[in-house]
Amino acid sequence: MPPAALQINDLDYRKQSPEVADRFRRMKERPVVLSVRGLEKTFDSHEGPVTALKGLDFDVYRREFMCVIGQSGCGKSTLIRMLAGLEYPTEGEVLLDGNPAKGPCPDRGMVFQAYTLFPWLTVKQNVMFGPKMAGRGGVELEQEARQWIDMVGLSKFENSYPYQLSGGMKQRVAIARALANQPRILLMDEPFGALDAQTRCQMQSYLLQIWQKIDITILFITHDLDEAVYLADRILVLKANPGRIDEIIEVPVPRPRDMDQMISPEFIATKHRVNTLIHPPTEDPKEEKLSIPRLTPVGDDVD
């Protein structure tokens, strides 16, 4: 076995520094914002009922940053749509501050992967849309909208339209628009999945800065292991078929976070653990290999 593999296997993702352990202790002393109890979702199909999620139970604490990760098809997006009230569970319930949460409401903000801004509205008008629908208006609302726009670093673009913005800028506007309703929890469904690598890293940094400054709890769906470890206090790992909780991991990487920590022992150990859960090693190496016929001339092998 190569030395690098030995080093990774010797790392313990559960080992926390005293500072990190104290942070988790204080986090668990805060009120629970979101509770999921016995949550299940079954869809009808031509072949009969298909269970997408089964028996989910977990809590999210106030000002916690939780990431949800799992294989494709494990029900991540179905879960967040139920938490947002866009889908109804077959069984179980979602509680917000201890009260049943049914249907969409301003207390749960949502940011999607696709750019969902209204193309006929400016940046400022998009951010003001939710509060306006709630009956607010006037100069005070404009001032609040500008504060959110300033917070996401787009004060020079408040009168621009979505088609004039880059992908990262559009998602910053989407975050500001969701936060303008002052939700208790921000739900994010792979919001940076369509961005290039550099913009994605920048958006992760922006999001952490925003989260540190305001009273918001974040539940963030991702398929990216580095993103989950970099952002999260805890990572909820889902198994597939049906989707169910495999493990909830406390990330031992200290805060505040920066990109240099991606090569730290704590980061590598946590990423290795998440990867092992999502892609468990098989006893038969042949199962991991695709059955592909040779389509190149003999003697033209590559490693």
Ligand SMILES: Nc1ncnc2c1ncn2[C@@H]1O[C@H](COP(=O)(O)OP(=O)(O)OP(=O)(O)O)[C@@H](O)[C@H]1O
Given for the second form:
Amino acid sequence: MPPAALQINDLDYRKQSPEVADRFRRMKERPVVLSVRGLEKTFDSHEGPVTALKGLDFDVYRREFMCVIGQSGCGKSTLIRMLAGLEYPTEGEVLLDGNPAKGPCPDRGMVFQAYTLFPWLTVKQNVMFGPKMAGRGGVELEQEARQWIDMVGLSKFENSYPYQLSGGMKQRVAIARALANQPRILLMDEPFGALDAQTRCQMQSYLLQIWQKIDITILFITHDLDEAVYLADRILVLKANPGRIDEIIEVPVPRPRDMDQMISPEFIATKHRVNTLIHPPTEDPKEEKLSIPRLTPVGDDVD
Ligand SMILES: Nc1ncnc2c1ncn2[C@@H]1O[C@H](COP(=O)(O)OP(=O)(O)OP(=O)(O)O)[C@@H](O)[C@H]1O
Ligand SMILES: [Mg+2]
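Swap state to the form predicted together with the ligand from the form predicted alone:
Below, the chain from earlier opens the complete complex, with every other chain and molecule after it.
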């Protein structure tokens, strides 16, 4: 009999072990931190109005880790920018702890794909920046900043400048800087997208460790199927044109997670489901072929 992992189509991503089902039951008993109600965004462009998102409705529970995935251009960044208050919806609303959330506020921390540290400030000064702007200061704030820097494993670098850090280290500082404002929810837009594969795996593991230790709810955008399944409690899959919810998948992979689970039947089944939603099989196989003229002699073919 072939190994279970080869029978992908037989695997059911909806099948949850009693432990996983219990984890989801407990998650849904927690209060809803973030509610999205009838959210819509239409941009004006030279070609006319572009509806980036339409009719989005979902809730995120306290301490949930939700990933958002979807094809390029389906509206992921638009969604997260509206959740962060950096963009206003055309219709609908975002509720934080049941109250309308309008404009940016420290309750919603944001980490972007691009490195956004202030280059003229040290690691510690970058981390202290938000609380200082909120009027805090003194030894207490310095101590608190050190705790966040310690939490992301960069104590030795508190006096370094961003140019002295690797990409992964910069993103760890960006996470510490966002957490220093003690947000209710951390919004992350492809934060590890620019990192090499190995650093990315390491950062995913760091992020899960941080998430376990503090009272934070995370909404994380990614293009990477493995990353979504490895990190998320639930994966919100968006469809494009206009961007709308295709499915919200409860990831049946037990926690705590480790990389070895990536070859487990539940992991593969979930990844397969997400892949089918994002890249639905085309009816016309010609659609997948590029029309490239032959530039090699007949008989000199490669597979
Ligand atoms: N400021 C803007 N003005 C006009 N159209 C915009 C604007 N911002 C985004 N759009 C359009 O909205 C749609 C969604 O864009 P968005 O950047 O949210 O996609 P995305 O899913 O984040 O893509 P990617 O995966 O490539 O980052 C696209 O069609 C884009 O062209
Ligand atoms: Mg984007």
